[in-house]
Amino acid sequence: MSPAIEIHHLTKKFRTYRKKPGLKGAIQGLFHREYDETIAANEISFSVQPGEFVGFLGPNGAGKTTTLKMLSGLLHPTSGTASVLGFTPSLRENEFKKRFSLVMGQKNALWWDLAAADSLELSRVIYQIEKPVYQKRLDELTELLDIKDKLNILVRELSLGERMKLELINALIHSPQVLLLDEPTIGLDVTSQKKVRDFLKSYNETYKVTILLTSHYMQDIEELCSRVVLIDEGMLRYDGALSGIVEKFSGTKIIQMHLHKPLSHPIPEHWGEILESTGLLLKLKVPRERISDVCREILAATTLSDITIEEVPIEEIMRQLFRTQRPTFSSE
């Protein structure tokens, strides 16, 4: 089976004019200009199979949005190749446009001063969807997202969560095979985030649409994506299972204990780093290889009412990883 998304050595460089200060600098710039070059994506290669739901991760400025824009044809790559459903995105063929959608959490596709229903009707005309087919899809999507009663309200009068639901409907009304999502839950409250996640998970499972998702909310990634592609400074750093990041790059686990009574002696340093010690609650970060030994010592030293051993949260591992070294690694 051919990949739905396939990119090889994809690179995007931006050149920006560096203006010197003052009138003299402005005049000099008329005759001799100096430029700075920024590499937003650098030799990125990966593929996504049909129906996969892949998380596309990285810190701010890593090149995620630039890559999505190249996959949607909004930007031309400086070098390398990209293929989406067998099409070259930068050619922007009409048939290609009918088969993918891009949703950007900080950009509106719906018309601000129109009712949502009118914006959606405009999309129906643009994509040349027959009215009975359109109505069936609209009924299904509005029911899934519980937003049917908001269709006749002006877009600018909707809440952020309501607008995002309708942006998703607008993106899916023509039944695309590939969906590119750039921070679809940004700024939403916890309840709205959960509803959007549940919808995306259900839609992917039902229609097998290929989804590439960027998000700063790790809960989005953990609940939706079994595979992640991680980039930093424009370069691919990891491609594999989300659990693989924990296994490879977290050398510690967290032991949380509820004590029957406070410890009668100070906590030994070799037990690990104290994350919390309040009353009868004790939380330690312990090297993986010492988990068994530390648990044994704790049980010998005090009586516990409860003990749990947990992985370090994914977002903390990511922060540490980007804050320190930046190796290139894979799931193999």
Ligand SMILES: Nc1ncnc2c1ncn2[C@@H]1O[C@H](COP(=O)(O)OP(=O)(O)OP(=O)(O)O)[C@@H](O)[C@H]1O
Given for the second form:
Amino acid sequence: MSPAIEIHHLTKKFRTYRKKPGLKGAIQGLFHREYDETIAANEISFSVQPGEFVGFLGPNGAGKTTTLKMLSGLLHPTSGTASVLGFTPSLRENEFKKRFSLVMGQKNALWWDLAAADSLELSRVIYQIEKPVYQKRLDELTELLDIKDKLNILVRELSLGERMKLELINALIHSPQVLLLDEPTIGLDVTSQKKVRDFLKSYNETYKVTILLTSHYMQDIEELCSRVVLIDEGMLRYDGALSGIVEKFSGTKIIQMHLHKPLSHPIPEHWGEILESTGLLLKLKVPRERISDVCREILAATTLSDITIEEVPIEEIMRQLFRTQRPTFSSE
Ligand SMILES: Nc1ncnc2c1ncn2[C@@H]1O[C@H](COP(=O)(O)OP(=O)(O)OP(=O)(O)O)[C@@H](O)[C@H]1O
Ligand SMILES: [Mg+2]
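For the form predicted in complex with the ligand instead of the form predicted alone, what are the coordinates?
Let us now look at the entire complex, which starts with that chain.
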């Protein structure tokens, strides 16, 4: 089976004019322009098989949106190639447009001043969907997303969660085979986030549509994506199972112990970082390669009633990886 999405050495460089401060700078700029170059995507290569649900992760400014825009044909790559369902996105062929969708959580595709139903009708005309097919599809999607009663409300009067559900319907009304989702749950409350998540999960399972999802909420990724692609500063840093991120990027494990009696000496520094030390509970963060040595030393120093060795939670690793992240990285 050929991949639904295939990119090779995909690169996008932006050239922005650097304006010098003040009037003098502005005048100088008329004669001598200086430019800054940003490499938003730097030789990225990966492919996605039909029906896969892949998380596309990276800190702010990593190049996720730029890559999704190149996959949609909204931006031309500086170099490298992209293929979506066998089409070259930047050619923007009509047949291609009918077979994929891009949803951007921060932008609306629905018409602000129309009722949702009218805005969706416009999409029906644009995509040349037969009326009975459209109606069946609309009934099905509005049922699945539980939003039937909001179809006649002006888009600008809908709540954020309602609008996102209708944006998803708008994106899926023509039954695309590839769905690119750029932060579809951004700003939604926990309940709406969950509804959108549940919908995407069942939609992917039922229709085997290929989905590439960007989200800053780890819960979205954990619940939906069996595979993640991680980029940073435009470069691919990881491609594999979410759990593999723990192996690759976490150099430590957490040892939690319940002691029989308190230690007779202070905790030596080489045991690791103390996360908690209250009464008989001791929690340490220990480098992976030293786990067995540290355990041996602890057992020689005291007796334990219980011990567990755990991986560092994935959320914590992501937080460390994406230090520049917005504060609301989890869904609380
Ligand atoms: N049109 C543009 N002109 C110049 N620079 C741009 C343009 N679009 C994006 N960039 C720059 O390219 C880099 C990647 O931006 P991009 O929007 O792809 O990041 P992102 O991974 O989607 O980040 P976020 O998580 O904040 O949405 C950033 O440094 C950004 O400033
Ligand atoms: Mg973005």
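Positions refer to the first chain, counted from 1. From a predicted model like this one, the values you see are computed outputs, not experimental measurements. What we label the rigid core is the largest C-alpha set whose atoms superpose within 1.5 Å from one form to the other.
The rigid-core alignment places the CA of Ser72 less than 2 Å apart between the two forms. The Cα shift for Arg124 between the two forms, taken after rigid core superposition, is smaller than 2 angstroms. Comparing forms between the two forms, one finds the smaller rigid domain rotated against the larger by 22 degrees.
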